[in-house]
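This document opens with one chain alone, in structure tokens, the form predicted on its own.
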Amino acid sequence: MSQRQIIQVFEQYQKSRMQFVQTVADLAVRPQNIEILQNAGVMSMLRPLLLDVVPSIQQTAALALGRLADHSDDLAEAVVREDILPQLVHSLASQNRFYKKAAAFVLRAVAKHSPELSQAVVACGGVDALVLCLEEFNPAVKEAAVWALGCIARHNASLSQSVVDAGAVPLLVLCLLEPEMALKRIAASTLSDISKHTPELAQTVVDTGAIAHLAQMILNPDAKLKRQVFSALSQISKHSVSLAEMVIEAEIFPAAIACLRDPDEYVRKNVTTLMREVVKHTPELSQVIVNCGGMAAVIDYLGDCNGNLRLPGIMMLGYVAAHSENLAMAIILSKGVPQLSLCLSEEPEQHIKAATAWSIGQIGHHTPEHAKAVATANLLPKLLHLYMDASSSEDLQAKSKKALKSILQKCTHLPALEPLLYDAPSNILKHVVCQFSKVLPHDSKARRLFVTSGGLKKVQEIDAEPGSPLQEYINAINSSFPEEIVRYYSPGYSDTLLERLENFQPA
């Protein structure tokens, strides 16, 4: 065989390898091909090609593996079983930028599925190798590495700590300063994933000066970047008063509130989530948001969205109201109660109804004035219905019951209480009757209305156990009226009158 023929054989062999990896990479894009490729044993065929002498074959083999692993956890586990990860990690340090990008994609595709698969990436030195990629000049390599680190960090605190321990956080913060928008977004997202688990991890992010850099980007025109920025600030704020204060001190308010009018619904949701995480800590932090116009803006926001987009706003109002009478009254004056009433009626999801019931309870439980604001919005029958509805979840029933009881114990607006006399079960009824027993002895107009509306008659029909608190409350109500009126509305009194009529002998 001549030298020329030998060269042709090698060229044909190289061409075939290239054609093979390229075809597999293309086929792996379509989900319907995945099982066929897996059954054909394509993983073990691709593995030696990661060490091919031709760089483009190495890169395409890595790309094909990444696409396969990205498809399902079974295929990601196959990558681990084939012992492919150590090979990828080892070559990350020495190969060109195209290979590094593809290798980082494989690590990300494996890590995203579960903590166990992420741990496999950590165990083979993947995190350290990815952090080295953050020092690369090429932004595409950095982006691929940051994305992989985010997939590892998001699972739990231990994996997040491994990313921190490898020295990733300062380099991630530097990525925020890069001109490439995609790199900024994924860096902010990864900082959010690191911060979410514990106060200590969030503090590590804060200590690198991340808040100041994130704060500078809240008015960036790129919606996807703003989503991640507000998410990261939320995850930092949620852990403690001191971390929330540091976010406030970055002077992101009231500018952030303007983003509640952003065209992107997830920007609006994440801004609201940030406000929820800030206000939950203290009355003072709540007051800062209220003073910036944040509460009124959130109430308006609730009217412009639905579903889970409403949830952080609903909870934010509950946290604000829980802190003090004044803050709860500010929500009432800003027309927050009718808006929550709409949420309770409109939302089909039980967890959203439960959060709304909780927030209504936080507003109404302070004073009779607060309770009246809730009661006059016709919310007491709605809460009672949700509590008694067999189709309501346990959480919705519990939150509706707790809200109802806490409002009833303050409510002295009798017209709103009266319908509950007819529908409430005994454990709720006692709180309703208790309020009547407090008000009626001191209000002659209320006593007259109570008789003419049929309320007194209904109270006489209640079957209360002798000596029970409910019976005591009924006795207190009855003692507020002349004895003959109480007798007149008592069950069986008409029969007694008829009997007297029958026995009556005219003179």
Second form
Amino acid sequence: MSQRQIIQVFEQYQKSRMQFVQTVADLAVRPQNIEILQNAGVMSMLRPLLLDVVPSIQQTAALALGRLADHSDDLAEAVVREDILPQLVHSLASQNRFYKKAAAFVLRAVAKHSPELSQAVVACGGVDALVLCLEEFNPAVKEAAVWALGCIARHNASLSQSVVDAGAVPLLVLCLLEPEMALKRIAASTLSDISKHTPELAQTVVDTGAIAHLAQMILNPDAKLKRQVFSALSQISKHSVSLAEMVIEAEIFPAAIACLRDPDEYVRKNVTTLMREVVKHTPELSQVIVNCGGMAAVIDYLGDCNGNLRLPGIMMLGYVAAHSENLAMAIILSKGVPQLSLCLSEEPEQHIKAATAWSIGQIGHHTPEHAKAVATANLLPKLLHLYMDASSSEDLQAKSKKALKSILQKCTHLPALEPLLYDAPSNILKHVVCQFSKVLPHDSKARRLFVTSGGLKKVQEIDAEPGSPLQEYINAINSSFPEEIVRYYSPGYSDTLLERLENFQPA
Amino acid sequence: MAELLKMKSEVEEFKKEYLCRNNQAEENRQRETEAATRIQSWFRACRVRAYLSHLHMKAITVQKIWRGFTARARFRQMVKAAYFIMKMKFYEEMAVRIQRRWRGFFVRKYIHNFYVRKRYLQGLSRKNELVRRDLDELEELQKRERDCVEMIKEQTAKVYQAHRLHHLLSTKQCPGVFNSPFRPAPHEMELLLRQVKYQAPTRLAPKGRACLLGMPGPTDPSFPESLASPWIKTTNTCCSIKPILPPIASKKPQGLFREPGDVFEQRVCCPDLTLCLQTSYTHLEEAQNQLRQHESLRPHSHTLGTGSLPHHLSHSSTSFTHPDSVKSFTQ
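Now the other one: the form predicted together with its partner chain, given that the block above is the form predicted on its own.
The next block holds the full complex; its first chain is the one shown before.
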């Protein structure tokens, strides 16, 4: 045998290995092939190929493994069981950039499924190796590593903490400064995932100066980057007042409001979420946003979108209104109440309705003026309907009842209250009658109107238990009218009259 | 004798009487002694009682005087205290009156000031309108920008297509596909084909698209509206809505020649002034002034970060103030 022939054998072997790995990698792209591949024992065959002498085979094997693990968490668990991770992590530090990218992909595919799998990645030192990859020059490697870190940090606070402990945050902030858009996006998303768990983690992210860099990217034309940036900012600001103030101090605000008209709907949603997270802390922060015109923009935004995209906007209105009556007035002036009423009638989802009812309650519970604004938007019957509707969820019923009650206790706008006299249950009726009993003794026009519109008749028909607050309110109303009128409208008055006619003896 | 007898009878009588009397006396002795004792006891009792009552009178006098003294002292104290309380009440009432006036005034002036509130709300609605208008403008602008980018893309694709289809150009002899003799005017593609100059299609990789057009590419900052808009300061994708010029053939001359643009620039631009002439001789003072102004502005923005009212921050542009901003005064 000549030397050529011997070498040819090896070449052939290498070629067929390469072909096998590539075919498996290609097959692994399609989800329907996964089960067959798994049954064929692909895991145990790929494992030795990860240690192959030829780098391109290693790399393709890693890619195939990553694709397999990406599809189902069974396979991801299989990867963990086969003890592939330590090997991958070990070679992550030493191999070339293509291999690094593929290995980071495997780690990401394993970690994304569950906290336990992520924990397995962390336990075999994956995080430190990935952080080392962040110092790599190649943006594709960085991107894969950042993505894997993001998948790990997403699950819970302790995993995020381990990512932070590995010193990833400063490097992630540096990644934000890279020119590649994809890297920026994924870095912003990872920062968001890290800071969403606890105030301490958010504080670590802030301490590395991430806010300034994120704030610079607000006006970036790339929509996906903007989504991630706003999501990161909102995750940072949701924890505490001081973090929210730091976000505000980055002077994002008039610019962020401009993004409420972005063509991308998730950008708009994330901007609104950011505003909600900032606003919920203190009245002053709400004031900042209201003063720069954020309220009008959010209310316009509520008109443009529907479904779950509306939820942050609705909640933001509620948070702002809850702080002070001035802010609630600002919402009313920005035409927020009709918009909320529209949301209440358009949205089919119970939880959005519940949030809307809550926001309306927050707006209306300050002063009679606020309550009047809510009442004139014809919201009281709607809330009552939601409360009475048997198909409403318990939460929705509770929220609409609370809103209704708090608005009714302030409402002195009688024309809006009157319809409630007819179809409210007794626990709501109590508040309605109470408002009447407070207003009627002092307002002669209202008394007149109350009689002519049949309200008095209705009040006489209510049968309240003697001694209950409802009866007291009814008595208070009755005492502000002449006795004859009260008697005239009492049920059974005609019978009494007829009886008197029978007993009457003409002289 | 008679006398004697008389005497005798008298003696007898005397004796009898003496005896009788003696008997009587003996009989009465006990009683009399008792009576005497009684009398004596009464008398002594009277004396003792008189003495005791005398003592009582003295004690009462002493007590009377002492009690009077202490009571007067206490009364003086009470009067003093009552007077003090009265005075305090008076002062407090006066203080309340003053405070009531002041608080009413203060609250009306600064906290629940109707006019400020009204102004604030008006300002707010004005601001809202402004923001809505600005946002509408911005949206319009962005839409136009996107349309423009789209149009450029389309145009570029067309030109690229024209390059690819350059062989379909009609010649003097034979009309091309796009130049049907049965139509009054040639197809627009034909016009485009006439404008482009033939280049080998392999050189028309998508990278060269922008320069192909010979018009300002997407990085050209000549978008006129972008200056008017306060929102966009850093948009990169600006473009103009000028009529698109026909592409200029930009075949690179081979060899060591510079780009024609560079040469033109070299010819047109005057030589740079030296550094020392570029800055005026008062540059130092100006720079110092600027620095000072900058410093004077800074503390304002610095105090805000540390938990004071953050709604001053960065909102010097808001023309209206909020009534709550005076809360810091009360605290």
